[in-house]
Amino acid sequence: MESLYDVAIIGGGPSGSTAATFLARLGRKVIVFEREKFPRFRIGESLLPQSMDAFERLGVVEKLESKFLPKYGAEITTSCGTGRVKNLFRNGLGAKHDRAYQVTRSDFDKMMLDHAAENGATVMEETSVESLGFGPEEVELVVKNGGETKKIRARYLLDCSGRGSMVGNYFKLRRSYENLKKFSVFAHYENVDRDEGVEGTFIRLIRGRDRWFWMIPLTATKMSIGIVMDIVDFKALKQTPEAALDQAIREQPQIWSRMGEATRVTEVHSASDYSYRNISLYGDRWLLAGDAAGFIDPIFSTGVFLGIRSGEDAAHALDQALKNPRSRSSLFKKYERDLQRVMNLYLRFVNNWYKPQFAEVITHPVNNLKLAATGNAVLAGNLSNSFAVWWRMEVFYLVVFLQRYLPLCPRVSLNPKDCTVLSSRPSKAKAVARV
């Protein structure tokens, strides 16, 4: 029987590192078990600018800036090409920070977990937890590492599992949203044309009339490309990922434009139906992180920046329960209260995004009353209880409503058969070689 450990989590991704770093600093004996041997292959690419508090204390700035791009702003645009707007992080409302991180998720998942290790976490790759067992004072893990099984004790239990949510499962507390059952589709390409400049770091969105595209330049020549449709349309294509992948990819002019000397470099991947939420966010011995917690949509690259924040928080209020118990059901009250107000923002955000008319407004951005400004902020994460970015997000949504009836912003098709960018279409790109 192994010692009892302060708290054990489950799952070495963003969430489970960040918390591991914070615990182990704080003094706390914690251990990671990650089922998978790092670096391995994930989306969610693009950082936001509001985790770069959470870097600095985490202690990892230098790191990303000697691995990974700079991010200096995002770029929304219709698929018809009438509707462009492209957003400088540092002109949001009350920025703090200009840039945030283009990353290859498989290297920088590893340097943070590797940081965690450095800090005085212990961690177990290659480790799956087998089962669990729930006590008054603790919890007991049965892991497995190749052909050895052990039992774990731990004071409490994080869960970062991701999607798979081991304790939310345990506790069939997941709930899908109906609303967003949406399969997408990605790849990496080496190559693509993007812009010159700061604006060559921008991550590009595009958005059709029935899906939405993303183009995320990870290095001075790779590119990830992916796509995000209703399932149903994605059954209803009766095509292979690759297939669908590169037809959306051909049928846009967005993207294709871009696609001359494009190569494919990696496998396609996909993922379905990913969109939910678990209705607990903790109980006496044990929180949700992370995608563990709930997972909402790819668009708007918050992902990453929720496994940061709540890895963080989720760490801290943990350690001071351990220091006061009695403490302890108010402190993880707390954490749920924040976590779940964070993640219904941007449920509201993601609602409105698939409305053609936030695409008409979003891309036709006013500054009057600094609405401009104020949807920049919340593209970099800026999701502070400010009073002022709350009433011009409300007076944001309002446009949206009134768009559906009133031309306030002008109309756009979403259509990339209207589109005026090109005149032609490259007769072939390399975009369609496979690996």
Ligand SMILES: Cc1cc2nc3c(=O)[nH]c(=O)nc-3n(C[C@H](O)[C@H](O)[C@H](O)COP(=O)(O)OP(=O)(O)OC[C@H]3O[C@@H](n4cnc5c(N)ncnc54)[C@H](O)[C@@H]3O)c2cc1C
Contents of the next structure:
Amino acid sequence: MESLYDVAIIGGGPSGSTAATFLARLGRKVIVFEREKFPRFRIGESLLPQSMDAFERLGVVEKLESKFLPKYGAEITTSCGTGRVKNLFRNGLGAKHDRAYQVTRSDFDKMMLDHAAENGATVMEETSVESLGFGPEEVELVVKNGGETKKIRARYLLDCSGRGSMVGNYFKLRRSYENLKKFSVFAHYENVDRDEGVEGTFIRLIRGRDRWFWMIPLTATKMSIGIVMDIVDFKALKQTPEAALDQAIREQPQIWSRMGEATRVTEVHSASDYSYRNISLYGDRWLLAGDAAGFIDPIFSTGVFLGIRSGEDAAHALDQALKNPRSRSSLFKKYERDLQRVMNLYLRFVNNWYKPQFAEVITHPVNNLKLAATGNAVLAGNLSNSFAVWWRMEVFYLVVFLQRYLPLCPRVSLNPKDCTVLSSRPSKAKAVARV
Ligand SMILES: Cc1cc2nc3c(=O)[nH]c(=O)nc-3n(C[C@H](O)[C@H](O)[C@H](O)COP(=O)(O)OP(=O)(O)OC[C@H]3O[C@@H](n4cnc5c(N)ncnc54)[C@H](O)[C@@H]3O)c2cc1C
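May I ask for the structure of the form predicted together with the named molecule now, the form predicted on its own having been displayed?
What follows is the entire complex, opening with the chain shown before.
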């Protein structure tokens, strides 16, 4: 039998590696089990400025700066480009940071996990957690590496296993959102046209009638392109994910007009039915963080931000519980309350995004009451802490509600068939080329 760890972590993605780094720095004996060998593919490439403070505390800013493309803002446009907003993060209400990064996740996750090991965490790659046992004073995990199986004991377990939600499934805590049954398909492309200068670093979100697209520049020449639609709509297409992505790109003028020299350079990946929440985020001996706690929707790029935030908060709650076991219950309760509150804020924003009139409002920004600067701040991840942002968001939601009945902002079509410009096929289209 192995010695007793303070904390065992399932999963070495951003939430697990963040928690491991903070716990190791606090002097805790922490072990991370990651079933894959990094680098490995992951989706979730656009980070938020709101994570920059945590990156500073983690001590990874120099590594980020040297490896990844800065992201100075975000653009949202409607199908034909008739509604469009471009936000530089530095102009957001109360902006503290002018940038985030867009990252190839395989490299980012490896950098973060290596950083945890450099800070003193024990990292076991290619080691999967196979089963869980919970006692009053400790947890016991059965882990498997190659053909070898071992038992590991720890005072606490932190589940960072991602959408697999190992502990959530064990205790049957997972609930899906019936209104967010989405399907997503995505790939990387070389040589997609992009804007000059700083706007060339922006994430672009394109809102169509029954779908939306992302364009995320990952390097000077590589771009991630993805599409999100209802699962039922994807099934009705009766196409492979690859064919669906290809056709959707051809039908979307805001993207197709930029694909003249483009070549797909990765295989096509897909994900579906990924929006859910666990009804409880803690027990006597465990906490859930990152996607293992819940994932709402990719639209506002909040996944890694919430993973890092909850990883850090969980590390501090666990450290305090180890120091003072009597305070455990109140610490864990507070951890859960804070994380559920932030997820609720994002859930409301996401639910609004899927109303057609939301696109009309957000792409026609007015800075009365600093509403445009507030929308910008929210896109940077600043949704949670400030009263100044909160009340302005209430006004924004009121405008979105009224827009349904009164055209406070110009009406725009979200149907690409209504576009009169940009619909021509680019000259040298190679977007469908296989890798
Ligand atoms: C279509 C789509 C687009 C997205 N786009 C964005 C975006 O632009 N920006 C953004 O911030 N987020 C985005 N996300 C969300 C993002 O992918 C996740 O929120 C983020 O990866 C969560 O990090 P995590 O550490 O919690 O989990 P993960 O990154 O999933 O890591 C979990 C790790 O646990 C390991 N694991 C699982 N089970 C076990 C086990 N039993 N034993 C050992 N190891 C195990 C896995 O191998 C994995 O490495 C997107 C999500 C989707 C579906």
